[in-house]
Every structure is written in structure tokens, then in C-alpha cells.
Amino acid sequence: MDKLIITAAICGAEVTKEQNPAVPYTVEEIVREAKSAVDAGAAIVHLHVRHDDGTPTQSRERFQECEEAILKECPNVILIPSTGGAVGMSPEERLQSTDTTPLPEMATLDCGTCNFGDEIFDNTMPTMRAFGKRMLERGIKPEYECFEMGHLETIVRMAQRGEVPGSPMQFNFVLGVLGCAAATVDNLVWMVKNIPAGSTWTATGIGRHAFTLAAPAIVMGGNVRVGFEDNLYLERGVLAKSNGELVDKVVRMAKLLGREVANSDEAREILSLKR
């Protein structure tokens, strides 16, 4: 079994410093969170951006800034920067965070249109053929942003026809979005029993799920995602205080559960990626 790769989502598009204190809106807040996660064991940090009165945006060149100072401070990470952005922007506005320099080793592509809360998340079949190409182009591996069962089946065929990046694909199964499929150990079977050989993984579970999905995905084989994006809380009642704390809890867990963590060279490897 290789190595659990850790994966920190710092800071998303929607959560708010009134919901937890800790959330990162400015550069100097985001890259103490990435650091913090870093530090205390991820190999990757999925990056959206904000303004510093915390509003989403893709900007190009506030992605810049957050990345270079990121890796001035956490050198070897691997950095997934978001193209799924905030509900309602457009895919030439998502598409920004692909325009950095150098190019991204990684980005997100979401897999499909679904309910997300009370709104519509627009991922349609013109717009992830668009976002495939750019992505096959530039060289970007994608990590696929899978919320439902038919996403899975839809960016497989995708592959399958060269509309998006082939094998060896990565795969992110985000569990628990109210509208979407629920975070359950068999939703979670039966996406990891359908994707291609070959292929690595990653498990997401959304609010209280966090870590009663890390659980099985640990021993299961795959990879865990934790962070301000998808949870604000260590345990029931406790918020965290740092991205690094969730990204802590994960490595105790595998420690208890006899599995190693990677660090970003050993998840460079395990994800075939050419730095």
C-alpha cells in the first residue's frame, strides 16, 4: 500500500472568519494556514484565493502572489489551485487560476452540473471539455472533482475519448454536499471500485463526515483531504484553531491505523507528476 497523501483545502470559496476566526482571506493569513498544514504533515494544498475582505475571486494575479508566497515558505508542496472558484462564475473567470507562472503542477476540474446547498453548481459538458484541453495543453494534471456517482461515470468516458487527461487519472471523491451524494463507506466502495487500473484517489467527507471518511479511505488505500473548505471543526463543538490542527488529527489517525504519510516528493511519485 503506498503512502497516505494528506491534501489541505485552506480556505475555500465560502466559509467566513464569523463562522471560524481561523479562516485565511489575506496572503500573509493564507500562507500561514498552507504553512501550518504543511508543517504538520500535507503533502498538497488545494488553493482558492480571496480578496482581503474575504470575497471569493479568481484572479490570476491573486493566485500569483498567493503562490509564490506560499512556496517561498513551503518550497516542496504540491500546490492544486481551485477551477471550480465560487457558484455563478464563469469558466473563462474559473479558468484564471491556470494562467500562473510557472504553470501549475495540478489543478481541480469539477465532473459534472449538481445541486450545492440551496444553488446550482454549472459544470457543463462544453465547459469541462474546455477546461480538458487547456489542461492537456498546458501540460496540468487534473484532480477530478467527483460529487456524484455519474460524474465519475461521465469523466471516465471524457478520458476515454482524449477530451480531458487520460490515465494515470487522480480522482477526488467529495462526499456529503447537501444535494449531492451522501458521505457513506458505500458511496465510497462503489466510486473506488469504478475507476480506471492505475488510478489514485482521494476521499473528502463535507462537515461532520471529515473524519468518519478519512477512516475507511486510510485503510481502504486511498488518500484524505481535510480543511477550512470542507470543516471548521476538530471534534463536535470544537472549532480548530489551524488547517494544520485537521491535518494533524489525519496523521494520528493513520499512525493508529499503520499507515505512513508521504511528503510531497513521495506524493510526486505516487501521483506521477513531473516537476
Second form
Amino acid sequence: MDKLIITAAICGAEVTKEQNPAVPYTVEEIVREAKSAVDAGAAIVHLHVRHDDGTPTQSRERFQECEEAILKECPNVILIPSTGGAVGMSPEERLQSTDTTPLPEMATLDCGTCNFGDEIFDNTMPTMRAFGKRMLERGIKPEYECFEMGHLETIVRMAQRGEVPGSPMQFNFVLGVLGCAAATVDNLVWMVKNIPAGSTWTATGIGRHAFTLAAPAIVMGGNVRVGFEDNLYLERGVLAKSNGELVDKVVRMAKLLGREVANSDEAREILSLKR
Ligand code: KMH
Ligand code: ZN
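Next, report the structure of the form predicted together with ligand KMH; the form predicted alone has already been given.
Below, the chain from earlier opens the complete complex, with every other chain and molecule after it.
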């Protein structure tokens, strides 16, 4: 079994300091949280950025500033900037995160429209095609975000048609978003059974499912994402003081279950990234 790749989703677009004071907004706070996650064992940082007041933004300049600042502190980390942004942003706005210098090695590509709490997260087929085209042209490897079973079937078909980058594909199964597929082991197993041979995958459990989905992913040979974007608590009633604490819990789980943790270069090898 390959080593375990841990991704830290350090910021997200929706969570706030009112919910957990350690949620980062400023460049300095984002660097602090990225470093805490990498020091704890994360090979990848999934990045959203904010204005200083916490408002989510997909500004190219803000991504550039944050990525440069993170890479100064964590020169080897793999960054996966979001092209999902926040609900309601236009595709053009969202794609700015694929415009930085150097280009990101990877970026998220969301695989279908879905409910997102009380709102709609809009990812039409033309939007997905445009994002796929951009990543094909720029050699950016997508991490395919699947919130629903149909998302997986759709993106695999689009890859077969050459509309988005194909084999080897990297999937992130984000389970437990209100309005989407639940964070159950059954759903995770269904997803994993339906990916093309040679693909890699990550499991992300939302809220209290962060660690209950991490455990099966570790034993099934998948990878794990945790972080404030997905979950603010270390355990029931205990807010995490940093993203590093959430990553450290996964590292400890992996150790207990006998799985080694990959560093960023090992993760590049597993994900077939060319640097
Ligand atoms: N903020 C969510 C609406 C991604 O990063 O690509 C979308 C999201 C997915 O976080
Ligand atoms: Zn995200």
C-alpha cells in the first residue's frame, strides 16, 4: 500500500473566526496555518484565500501573495488552489487561481452542480469543460471534487471524451455536505469501486465525520483531507487550535493503523506530478 497523503484544507470560504478564532484570513494567518499543517505531516495544502476582513475572494493577486508567502516557509509543499471559491462566484472569477506564477501543480475541479446547505453550488457541464480546458492547456493536474455519486460518473465520462485531463485521475470524495451524499462507509466504498484503474483518491468527511471517514480511508489505501474548511473541532466540544492539530490526529490514527505518512515528494510520486 502506498504511503498516506494528508491534505490540509486550512481556510475554506465559508467558516469564520466567530466559529473558531484560529480560522485564517490574513496572509500571515494563512501562512501560520499552512506551516502548522505541514509541520504536523501534511504533504498538500488545499488553499482558499480571503480579504483581511474574512470575505472570500478568488483574486489572482491574493492567491499570488499567499502562495509566495506559504512557499517561503514551506518550500516543498504541494499547493492545490481552489477553483470552487465560494457559492455565487462566476466561473471567470473562480479560474483566477490558475493564473499564478509559477502555475500551480494542481487545482480543484468541482464535478457537478449540487445543493450546498441552503445554497446552490453551480458547476454546469460548460463550466466544467472550460475548467478542464484551462487545466489541459496549462498542464495543471485537477483534483476532482465529487460531492455526489453522479459527479464521479460525469467526470469520468468527460475524461474519456478528452474534455478534462484523464489518467491517472485524482479524486477527492467530499462526503457529508448538507444537501449532498452522506459521509458513510457505504458511500465511500461505492465511490472507490467506481474510479478508473490507476486513479488515486482522497476522502474528506465534513463536520463530525472528518475522522470517521479518515479511518476507513486509511485502511482502504486512500488518502485523507482534514482542516478548518471541513471541520473546526478536534473532538466533540473541543475546538482545534490549529490545522496542525487536525493533521496530527490523522498522523496518530495512521500510526495506530500501521500506515506510513508521505512527505510532499513522495506524494508527488504517488500522484504522478511532474515538477
Ligand atoms: N467553497 C465551496 C463552495 C473547491 O475548493 O473546489 C466549494 C469548494 C470546492 O470549496
Ligand atoms: Zn475548497
